[in-house]
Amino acid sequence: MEAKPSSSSPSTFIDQLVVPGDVILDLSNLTNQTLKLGGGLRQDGDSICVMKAGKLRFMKPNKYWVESSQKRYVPSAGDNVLGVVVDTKPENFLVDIKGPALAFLPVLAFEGGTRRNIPKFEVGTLLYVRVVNANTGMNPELSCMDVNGKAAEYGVLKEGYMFESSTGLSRTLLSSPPHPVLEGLGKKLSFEIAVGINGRFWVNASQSSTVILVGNAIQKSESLSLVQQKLYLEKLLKSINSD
């Protein structure tokens, strides 16, 4: 496959369809710039190459990735994900993050973590965690701390319900401008939501009917165009008002 010509800036490819073999950036033309590469991209010498088909996305200040609506999640360092504890070991918790292999969460990877205050998680516990390392051929490493060693928003997600989605929908929910269905429901209903880039999102509310309505609406929105999403939201909000 013939690669597209590279550019001194990947901005020309942002939101455009790219395929394996495309070269989106020639690093030899850059000076004093640091880039973060997400899923679907790799560095090959002085070139940043595409590894899977999809749309090139960008998040400020410097992260690039290829977005495709796939079910399988490919871990990348810096990702925030929803993980389910599947086993506990003396040194680590084994966590399913919907990737090709189980990830491990060190028992000390918590703010103020010591041998005296190791958390106790039962199998099935849902966690909001950060991917620290995701090297090829190795199990991804997780943490419940931000880059400054603080707990921040990471930790156990209690109550509520976890919904599955594609990784493409997850990125849409986290992108700017806000997802129209999520934004519209947020103005009308009271609920909490946590979105993992790995194709999972968690919803919690005082009423289970709200959890189900929000979760189902977000899942349904993926198959709709932007115009259809707005029409669907209007219909949904009318039904809520009539209840």
Contents of the next structure:
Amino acid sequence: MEAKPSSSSPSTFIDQLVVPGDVILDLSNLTNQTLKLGGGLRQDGDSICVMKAGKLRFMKPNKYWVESSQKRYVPSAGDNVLGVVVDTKPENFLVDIKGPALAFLPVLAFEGGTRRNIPKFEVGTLLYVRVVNANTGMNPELSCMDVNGKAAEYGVLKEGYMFESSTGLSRTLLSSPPHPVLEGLGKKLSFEIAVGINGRFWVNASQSSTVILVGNAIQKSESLSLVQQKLYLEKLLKSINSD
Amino acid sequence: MEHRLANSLIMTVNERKFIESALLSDVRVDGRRPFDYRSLTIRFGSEDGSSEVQLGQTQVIGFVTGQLTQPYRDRPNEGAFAVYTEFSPMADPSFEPGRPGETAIELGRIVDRGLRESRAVDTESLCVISGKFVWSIRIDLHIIDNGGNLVDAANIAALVALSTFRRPECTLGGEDGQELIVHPPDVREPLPLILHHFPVAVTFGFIGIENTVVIDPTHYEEAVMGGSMTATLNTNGDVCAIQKAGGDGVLQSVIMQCLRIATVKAGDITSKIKDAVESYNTERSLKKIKRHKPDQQGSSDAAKQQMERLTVSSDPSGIGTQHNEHDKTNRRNNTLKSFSGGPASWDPYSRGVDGDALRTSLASRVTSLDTQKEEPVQANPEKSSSKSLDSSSFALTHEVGLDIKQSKTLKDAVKPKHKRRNKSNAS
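Now that the form predicted on its own has been shown, please provide the structure of the form predicted in complex with its partner chain.
Entire complex below, previous chain first.
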């Protein structure tokens, strides 16, 4: 087995592929420093070990986590997700966010929410929500307000169709150089899209054929490389024009 | 309670509405038209009688096995067959381990009925001794991934597995001529089953208030549809079985229309199955043929020994070519050895070994080999290659014997590289 160069700083591993067992950080010569570990990392004695395969990410000043593409979503506070109402309780809505447990959406977590005006959601309503709390062993808590207590863009999504994707695809759809297929389609067609980091995206347009085209194009683009995506997009746009 | 909720398919109101409204303009969520079938892929396992069918996202594995059993008393001349289904919880979280659920039983019954009622499998040919021994065929269907329309996928998997299954040949023999002998597959070629025709299941779903008909529904459409109909037909257009599930009533004219469409689809699927099975059979028969070049028979001994020594016996390529390769490499190695025989002090393997002793042993070997080697090659350089090959291989056997006695030398370290180069040259 080849041992990776174990250095005291994990900078050599940042944005690199890591696999379970990799030691990214030796704590023995690090003192007076606080580290925050995210998913996929574990402290093992005096070292920080990787627990799952993926890319190691770092955020200043001291946050480390491993990012990978998977079907199951691991809730974490601050994420914007698409949830489906599964059940209504007097205090909470039970919402499925593709996580290991159903999430709670308190009935008062809406802008100007009081006991008087509790929204009525039937089972199967699609919501764009924010994860407020996510602790292990507890059901995650959701909210339909931003940090300032405003409704912002959160709330019910009407019409349209919700497509499933992997968490990796969702992340690329939201990343800052925009997803080439999404960008290209956006220039030609008019549609609405809402992407949840939990591996769901919702598309709406005036014509159902547009919704289907956009949804399938995005789903298909996941397995393509950048060059292939461009070719695929060109082909797609040609077929749209010829219609 | 919560566990239940997490396991069932969660469909939003939006999705239900969208599937219905999109169908009104003749499109489906995966981009198909109402009467488009998903792409069908048929693969085979390593053994006879196994199949892997992929229909869109749905994946089913079929496996057929045979066993000698006593026949049913009322049908002493007929073999038996049975269909068993296995729904893995990995395929769909709503499948629970343990007892087969409603859908599992329904699936097994539909496949079973299609094959049994139409007499697609010739059960009489499965009889070995009337009333005593018949072959009973067991069809196992494993659902690997549920992407909707499991019935069609499972039915195709069963047909493919049945058409590649082979049972061992049985004869009566022994001292009194009454003993049953089951010939192992390497003694006598196993026999395929006799299939009279392929009953192919084609499923339709009826969605929405207007009962819009779709073929090959996905699992989202299955969650929405009010009813479904599975028609089992063969290429001749004979309807072997029909299963109508769900509450929604369907007009007679719609059923007739479905049957017409199903006949066309059944034809397509049957030709796909036949093509796949045919290519499997040719591949299978090609595997049986063993190729020998008669003029290299004499040197095969040396080659065999060498193969053992080099432990490349796992390479299944033809013996003849491999022998040639070794011959070449050996010749090259010999020249190399005569070059490196003198300064053997940098030999990586000689660490910790008496250098002088090794040097003398190496030197003696090289000289003896050189004389052996040079003699035949130089004596008849213009003679046919086969002869020189033979004589050189004779020299080879000597060398191999020597090598076995010797511990590892530089030669062993150099060998793999040359071998690789030769292989790349050959290919």
